[in-house]
Amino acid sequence: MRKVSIFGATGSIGQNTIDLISRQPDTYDVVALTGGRNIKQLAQDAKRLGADVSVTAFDDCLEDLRAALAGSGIHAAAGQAALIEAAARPADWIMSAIVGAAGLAPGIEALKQGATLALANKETLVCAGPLVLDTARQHNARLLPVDSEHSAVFQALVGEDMASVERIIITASGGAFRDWPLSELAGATVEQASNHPNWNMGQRITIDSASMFNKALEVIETKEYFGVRPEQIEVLVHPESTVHALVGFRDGALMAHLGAPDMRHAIGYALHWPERLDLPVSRLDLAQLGQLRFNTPDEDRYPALRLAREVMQRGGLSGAIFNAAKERALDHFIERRIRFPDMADAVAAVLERFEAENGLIDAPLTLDNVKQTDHLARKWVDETVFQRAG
């Protein structure tokens, strides 16, 4: 039996992972499932899969989780310390699908156990890429990408020499507003931003797709994971979401990864790696699809991409600052305190403020410094938002 844990089990990635695991109940022994406030789903899955422990990230949900698991023999726990303890439990394969910077510490703890970490949490590498990769090397752990774009790149590179790679192209759907006039973006609502044209995802990542902050994080993650220079990374808007990424080689060849927009492709590849096994996903009918379109993204529409390139050039703790500011700006948009374009403005303002503060960005890349920088960046976003509102 292969021991597995799923962090972020109640989200879309977690649920798709559970779907694949539950199809082979005699193959997997589930150690830990973690989630947020969807206690009913978390407890239901923990009981169905026979998990050893189930953890909610929120202390105030602990009693509800205990009640939902009563009589099952599954240990219930809550809070950040409980997440870390769950990550320290021996497992062969761990899915890291907690949303946001909250996934960083459990991911590092899992790597310290020498586990294979299937990384769907892009913030882990954005905030602390060198620290995470060093931890994996020190503990002989393996890091497998689960973002569809990075999984596609990873697969296209099988058997290839990184020295022969000229460029990496990741694609973006363009999100909910790709065809909107720029003049109308200021009036975009939360509900409109939450409606993705191709993928079925959670609200936050869907809005991040509309602003392309999600793609900006993926650009930074590409640099960290594959060790390429910022100028080697390109982004193309691809409305069909069929080509997930391409790798260009020095002989002019392009290797593309195509598949239906179903996250079980990337999850299944990481789950079964290095083998390829059957997956319950749609097969592409290219004749029916008919065409594949690609366009260069307009950075006036998607300023997040420009900010990501500035972050890659700046280095240090700028990735952690960028992510924290983005997450907090998104909170304010969802809570209807700022307009859709104001999110990028708030992130830019916080990055500029950090740059003006001597030494903050260039402090050593430690988990404690990432946490402190994260806290300060969120505070400064709040100050920026409330000053403008006042």
Ligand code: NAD
Given for the second form:
Amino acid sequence: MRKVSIFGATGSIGQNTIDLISRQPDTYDVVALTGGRNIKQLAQDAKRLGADVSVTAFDDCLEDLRAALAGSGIHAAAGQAALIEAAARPADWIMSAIVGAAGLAPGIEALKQGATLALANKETLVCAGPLVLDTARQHNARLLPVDSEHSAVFQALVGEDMASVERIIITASGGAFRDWPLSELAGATVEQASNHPNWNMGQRITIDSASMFNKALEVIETKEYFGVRPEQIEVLVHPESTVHALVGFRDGALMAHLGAPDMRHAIGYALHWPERLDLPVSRLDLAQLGQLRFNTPDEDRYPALRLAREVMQRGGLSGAIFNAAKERALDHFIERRIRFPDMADAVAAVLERFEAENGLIDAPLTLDNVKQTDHLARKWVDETVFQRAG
Ligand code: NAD
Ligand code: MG
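Could the form predicted together with the named molecule be given as well, to go with the form predicted on its own?
Following is the full complex, with the preceding chain placed first.
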């Protein structure tokens, strides 16, 4: 039996992961499942899969979780320390599918026990890429990409020499506002931004797709994971979301990865790697699709892409700052305190303020320093937002 744990089990990626492992109940022994406030789902899955431990991220949910698991023999726990403890429990394969920077510390802990970490949480590499990769090397742990674009690149690289790679192209659907007039973006509502044309995902990543903050994070994730230079990474808007990524080689060849927009493909690839096993994803009918379109993203529409380039050039802790400021700006947009285009402005302002006021951006890349910059970046976004409101 393979021991597996799922962090962020109640979310979109977590539920897709559970769908796959529950199809082969005799293959997997579930160690830990974690979630947030959806205690009903968390407890139900923990019981169905026979987990050893079930953890909610929030202390005030512990009573409910205990009650829901009463009599099951499954250990219930809550809070940050409990998440770390769960990540240290021996497992062969651990899914990192918490949303946001909150996924970083449990991910690092999972690597420290030498487990294979299936990384859906892109924030882990954006905030602390070199630290995460060093930890994996030191503990002989493996990091497998789950983000669909990065899984696609990873698959296109099988048997290839990184030295022959010229460029990596990741695609973007263009999100909910791809065809909107620029002048109307200021009036975009949370509901409109939460409606993805092709993929069915959690709300936060869906809004990040409309702003392309998601693609911005993924560009940085590509640089960190594959160790390429920023100028080797390209983004193409591809409305059909069928080609997930392409790798260009020195001889001019392009290897593309195509598939239906279903995260169970990338999750399943990471679950069965290095084998390929049957997956319950629909098969593409290219003749029916008829055409595949590609175009260059307009950085006036998607300023997040320009910010990602600046972050990659800047290095240091700028990735952690960028991500934290983005997360907080997104909170404010969801809570209807700022408009859609204000998110990118807030992130840009916080990056500039770190440059001007604070040496922290060049501090060593440790988990403590990431947490400190993360905290300050969120505080500064709040200050900008509340100043404007006041
Ligand atoms: P989601 O919002 O559906 O689920 C997030 C999970 O994290 C839930 O289990 C939630 O309870 C938990 N969580 C939330 N806040 C937490 C906190 N502070 N501490 C601990 N746990 C917390 O998100 P999702 O769409 O499944 O995305 C998860 C991650 O995977 C994100 O990093 C996202 O960028 C990445 N990703 C998602 C998709 C997708 O198709 N949904 C695709 C590629 C990458
Ligand atoms: Mg992606």
